[in-house]
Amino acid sequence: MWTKEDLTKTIQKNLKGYKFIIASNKEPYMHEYKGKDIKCIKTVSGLTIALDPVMEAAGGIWIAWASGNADKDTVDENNCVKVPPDNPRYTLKRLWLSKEEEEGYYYGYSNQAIWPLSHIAYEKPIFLKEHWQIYKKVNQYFARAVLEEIGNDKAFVWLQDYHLTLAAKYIKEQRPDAIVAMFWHIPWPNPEAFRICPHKKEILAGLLSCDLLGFHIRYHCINFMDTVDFELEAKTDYEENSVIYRDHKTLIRPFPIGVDFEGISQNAKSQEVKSAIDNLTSQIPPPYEVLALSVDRVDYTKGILERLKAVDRFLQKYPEYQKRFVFYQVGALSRIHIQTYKDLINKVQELAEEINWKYKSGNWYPIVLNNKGIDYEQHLALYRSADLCIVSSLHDGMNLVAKEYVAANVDLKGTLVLSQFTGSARELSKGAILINPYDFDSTADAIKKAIQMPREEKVERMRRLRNNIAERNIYRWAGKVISNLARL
């Protein structure tokens, strides 16, 4: 099993003499005003929670878009701040975007074009020329920030996700000697779906400027190579899993991302989490015997509406669980400036109210929605307390909530109900109960199965899941990426 120390040694061995730079849209820590005071908050997202321990092991520089209202008041003259605040291990360099740039780059092209294009959730992408122009400009900002940090040194640059498809090209134009990798955290669509993108050739050229391009699963690697075959005059080698485009070779590799299993497990046992468990009744009013949990951003790819309909079907098919079962949906609001997301928030609220009205009895109602942000300790408290966790994404590159739930389940009491359309289903099929989230009846049956499963079977399934996730942790993932780069 890889540890933080193993990763540190791997980096020291393979990247000696190189600057280590990560660039992502989202920052791992943000600073917010709390009255007159400034508080440093660890951002809760799959990407940042996964990569923060990697950067703590590696040191180096993390470049990201600033999102906190006190971020400007906490950086130095180079827009940098040391993090984590209690034990600084690396440098966070922040970029500032105007409202127009935020609208065009993030809410526009990233999340109205690339996001729906990449997910089979039947939401049409929107391609606007003005969004594309701003997206290109912001990618140039990221590339410029990377180049500033490289200076005259050798560097390994690790770009993250679909927000930065063009950054590698801009970096390589100035520093062709820089080693650039990109990890794509979401699915890659098949060629037939991708061909509708009006900027497809520029996006592919940007990604093929990388020396290494990683996806969660081999299926997405094949989709990408098929797309290149379909759209570009390039040499694709399916045996080596590489593409040569304009005399530059890009290695294409699957790297299923993990979580910091040991870190999450230890934090889940902390006194802060135990206190948060004791306070859960303020969030989830009793009475109930069975607590089902889901943790998502409110996004149409996460299958929240389908999940609520499955809970409704469960209570309808198995009325003996009425007044005994509560489903707690933590759904952080995101991208609320996009109309599709506004409509989804309203639909989720309306459907939850309709189901609660149908089954409400005395003080009991079956669905509790929480759209407010909760801190990391509360997340872990919910993971430890839930009898089952339902991850029912309609399409997901990996879904780290499933892995975090297992890592936090130190009591071996929970059961994971997992969509077969997530990347994580390929690794966790032997311990989780797999579902088709479009099939409400079978999902209802899966909920019943999770509840009625004998204690011995629950323990055995969870132990199997924990062993899997412990072995395939975040340090192993990062170590494999770095080892592949070292071979270049």
Contents of the next structure:
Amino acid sequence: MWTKEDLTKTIQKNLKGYKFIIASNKEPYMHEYKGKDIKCIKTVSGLTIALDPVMEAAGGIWIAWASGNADKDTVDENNCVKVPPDNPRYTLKRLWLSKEEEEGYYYGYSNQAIWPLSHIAYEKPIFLKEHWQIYKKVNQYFARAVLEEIGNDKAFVWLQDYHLTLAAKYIKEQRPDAIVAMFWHIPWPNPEAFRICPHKKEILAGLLSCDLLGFHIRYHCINFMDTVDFELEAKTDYEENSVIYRDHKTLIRPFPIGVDFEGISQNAKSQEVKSAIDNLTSQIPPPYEVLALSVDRVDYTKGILERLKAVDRFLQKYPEYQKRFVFYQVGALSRIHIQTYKDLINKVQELAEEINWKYKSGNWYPIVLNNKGIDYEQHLALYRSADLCIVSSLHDGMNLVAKEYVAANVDLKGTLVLSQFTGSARELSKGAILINPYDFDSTADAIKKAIQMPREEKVERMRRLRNNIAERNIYRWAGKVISNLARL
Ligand code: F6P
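Let me have the form predicted in complex with ligand F6P next, following on from the form predicted on its own.
Starting with the chain above, the whole complex follows.
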């Protein structure tokens, strides 16, 4: 099993003499005013939680958009602050965006054009020229911040995700010697889906400025290469998994992302988590025997409405579980200025209320919605307490909630019910119960199967899942990307 120390050694061996720079839209830590005090908050997202331990091991610089209202008051003259706050290990360099830029780049092109374009969830992308212009400008800002940090040194630059498709091109124009990798955290669609994008050639050219382009699974690598074949005059090599475009070669590789298995397992056993488990009981409407859990950002790709309908079907089809079953949905709110997201928040609320009204009896009701945001210990407490975790994404690059649930399941008592349309289903099919989230009826049966499964089978499945996730952890993922980079 790869450890943090192994990753540190790999980095020291391979990145000697090079600056290590990561850039992403989201920052790993934000500062917020609480009254007059300033609080440093660890941001909760698959990407930042996965990369934070990597940066702790690597040191280096992480460039990201500043999103906290006290961020400006906590940086030095270079817009930098050392993090994590308790034991600083790396530098966070913050980048400021105006409201207009935030609107065009983040809410606009990133999340209303590229996000729906990449996920097959039947939400139409919106391509606005104004959004695209601002998206390009913000990608230039990111590139400029990276170039500032490179200075006269040699550097490995690791860009993250669909917010930064053009940054590699701008960096390479100034510093062709910089080694640039990009990891795409979401699915890459098939060429038919991608061809509707008016800016497709520029996006592809931007990505093909990278030396290494990583996706979670081979299927997305193939989709990407097929897209390039379809759209550009480029040479794709399916043997080597590479593309040559305008005399520059990009390696295309699958790197399935993992979690800090050991860290999560240890933390799940902590005293803080045990106390959080005790507090949790008061939030669940009695009486109940079975606790089902989902944890997501409230996003149409996550299949939250489909999941609620499956819970409804389950209670209708198997009425013996009424007053015995509670479904707890943690829904973190994000992208709330986009109309589709606002509508979804309301629809989820309405549907949950409707189902609760239908089945409510005495103090008991079947669905608890928590949109207030919960801390890390409460997350782990829920993971440890839930008899089953339902991940019903309609389409997902990987889905790290599935892996976190397993890592926190130190008592081997939980069952993972997992959408077959997630990247993680490719790795976890042996232990999880796979579902088609569009099919409410079979999802209802899967919930029943998870509950009624004999204890030995549950333990055996969870053990398999844990072995898999322990081995393919976050340090191995980062180690593999860095070893591949070093070969360049
Ligand atoms: O990988 C998907 C992703 O967009 C990440 O880039 C991000 O960290 C996460 O989902 C959360 O999204 P947002 O920052 O838009 O809330």
